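The form predicted alone is given below as one chain in structure tokens.
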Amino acid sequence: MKNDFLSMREFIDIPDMSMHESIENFQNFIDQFEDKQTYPYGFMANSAVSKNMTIVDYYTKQEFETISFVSNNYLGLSHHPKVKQAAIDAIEKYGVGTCAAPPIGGYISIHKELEDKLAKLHGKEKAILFNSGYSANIGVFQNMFNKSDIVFTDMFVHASIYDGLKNNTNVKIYKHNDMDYLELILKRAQGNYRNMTIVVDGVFSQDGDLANLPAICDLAEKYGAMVFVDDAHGAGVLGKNGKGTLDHFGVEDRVDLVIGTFSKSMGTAGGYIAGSEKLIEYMRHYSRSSIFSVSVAPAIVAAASKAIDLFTEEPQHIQKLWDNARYLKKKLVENGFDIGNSETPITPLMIRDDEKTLFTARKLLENGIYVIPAIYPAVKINDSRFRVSITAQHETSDLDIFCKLLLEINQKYDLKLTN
């Protein structure tokens, strides 16, 4: 299959082009998809998101009955009886949103339990919640920094964190987990600036690797840097009970902040941050994504509250998806695929050309499995693979279809995707 796809990149800022003229442009981009039917937003469901899903396909109105392996529902909870019930209580008592932002009224009781259950659950003093992790990102990183201050981040964080770094302060970027140059960047900012924050990702959530955090908090406390973790991922999947990434390396009390979301593993939608008391409000009044954003509606609340509960209280959720996770991950190895450093239910199924990435996703779904292609921006250019979202609620014959399949379409099309 020859690579001829022309990527995002090859249609940004062209120079001497008007607004009118680069969107007309960027058509070229979008008609690339038609030849091989793949257009990555033109694919809906008519079920719920979840294990199993109906997929209206775009080109041709037929509904395909898949195993899905779309979702970051890790544990499963979103469909969770108590989950659900505990949504449509709060529905009941408080109604389905406080229409207010939380300094003019929208602030209410089960606000502040979520807050003190996710405090506890980082070995923090205090929380806030926002309306999603994007926007708890935007709220720190837009309004804690400055031009005096300089931000060390991991190449492979996030979106939302180099969107909130934007133009507010220095930045420095270093290679993925390169202890070594983090070293040499941190000696050679000391004493030049007001502040140095290191900040990652704990679980990196296109390759399912760890930041080696014990090393970062060593270094951050040798050059007097504080330290920000993005732990969107590893909340309810790492550490004893789900207490996440810093729980499971054990470095909760030298970690300045924890940033979370809810539309992982508590199933539900929503951000978070949390820290030391003093931080905290200092964030509460400062942060202009939640002070300027209605409030997180109840339902969300109560369900991510009780997601919090069950994941703590049934460990059986989490081990259930890190068995999954390691069925898939030998599964593939054995048979040739290349999953790359991944450590967590994350798998990435590395294909490294997109024409090839998002035709094997259409064959796939011909087939009965939906997967979703991550090609740039998503990814860096030529390293495009399928994020494999695994769950608790897949059986092992979920697993075994989707890898007998998988095989099947890369020996018809001879699609090399094997070792």
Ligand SMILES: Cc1ncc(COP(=O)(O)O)c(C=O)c1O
Second form
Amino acid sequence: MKNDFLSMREFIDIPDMSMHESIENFQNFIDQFEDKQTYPYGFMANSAVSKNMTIVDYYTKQEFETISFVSNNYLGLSHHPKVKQAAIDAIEKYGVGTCAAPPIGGYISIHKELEDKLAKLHGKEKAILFNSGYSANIGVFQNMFNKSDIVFTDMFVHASIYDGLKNNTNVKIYKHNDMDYLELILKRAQGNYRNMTIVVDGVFSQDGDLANLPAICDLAEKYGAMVFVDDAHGAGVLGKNGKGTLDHFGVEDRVDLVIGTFSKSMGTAGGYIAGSEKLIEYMRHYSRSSIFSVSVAPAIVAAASKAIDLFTEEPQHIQKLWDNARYLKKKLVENGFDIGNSETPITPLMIRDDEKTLFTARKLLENGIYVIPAIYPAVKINDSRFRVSITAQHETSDLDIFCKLLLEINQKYDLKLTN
Ligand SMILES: Cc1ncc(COP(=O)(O)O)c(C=O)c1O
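In place of the form predicted alone, output the structure of the form predicted in complex with this ligand.
Expanding to the full complex; the earlier chain stays at the top.
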């Protein structure tokens, strides 16, 4: 497949182009997909976001019934009757919104109860809520550091961490999971900054591999740095009863701050941070994305709270997630697909060619499989893949169909996706 695909990177920051010209020029990015009908941002569902989805074609408006692998609803809890009932009960009691930020009247007892539950989940003293994992990261990283500090971060951390860190402080990005280089830059920086902090994702969101938390905590202790972990994809998936990546590695006491989201295994939307009592109280006063934003809606709070209870009360969902993940990964590897170094249900099906990835996604959709092509800026240029999101909702037969269709499309169009 000839690769003359222009990525979004080629349409930003063009010298001498006015904002108006840039906007006009960007239409070329969208138009280039017309021929093969592969526009990657054109998907819309006419159904719930779930294991089976009805997708409306961007070009023809035709509907495709699909088995879907796009949602981070790992345990299927967004549709669990008890989670939905908890949300309905909260709406009955508290209405659909608070219409007030936490420090100006929007903080109610169910917020506090959920914060306590989250702190306990991660082995921490306290927690505070945010409207999303994204705004939790903005709240932490925008306000905690200044130019006398330095932050060391793995190159593959989530975009919200990068966005929070933008222009506030000194940032050193190290090669993915490269502990030797991390040690080198910590050693060089020691003594030159007010604070040093290492920031990682517990589970890396596009590759599904884990941060080497024991080694990171050893280095932090050796050089006097703090450790912050975004465990968006670890909670509900790893550790005893879904306690997450810190519990998985037994490092709860060695990590200063955990950032999380309700938008993955907890099946809803919203974010949080958990840490020591004093650190959380500090953030409660200085996290602008919490102070200046409405408090989390009651239905969401109740749904997240019930979802956390279910990690323990109904462990079968975590078990099924892992059984499904092991089954599909084994099948993909046996058939010669490259799935990178994933250690979790996030399965990157590596293609490393944007056009081929977009074309395959289109053909899969036409055959009833909905999977999202991950291209720049979600991943590095030339590192495109499918981020196959396996959940507890899938049945073995769904995974078999996915693999069979992938092989058929690969063969029919001679895509050379397998080794
Ligand atoms: C590692 C990580 N952190 C934060 C977020 C943002 O979470 P939310 O969807 O709650 O804004 C995501 C979402 O994809 C993520 O993968």
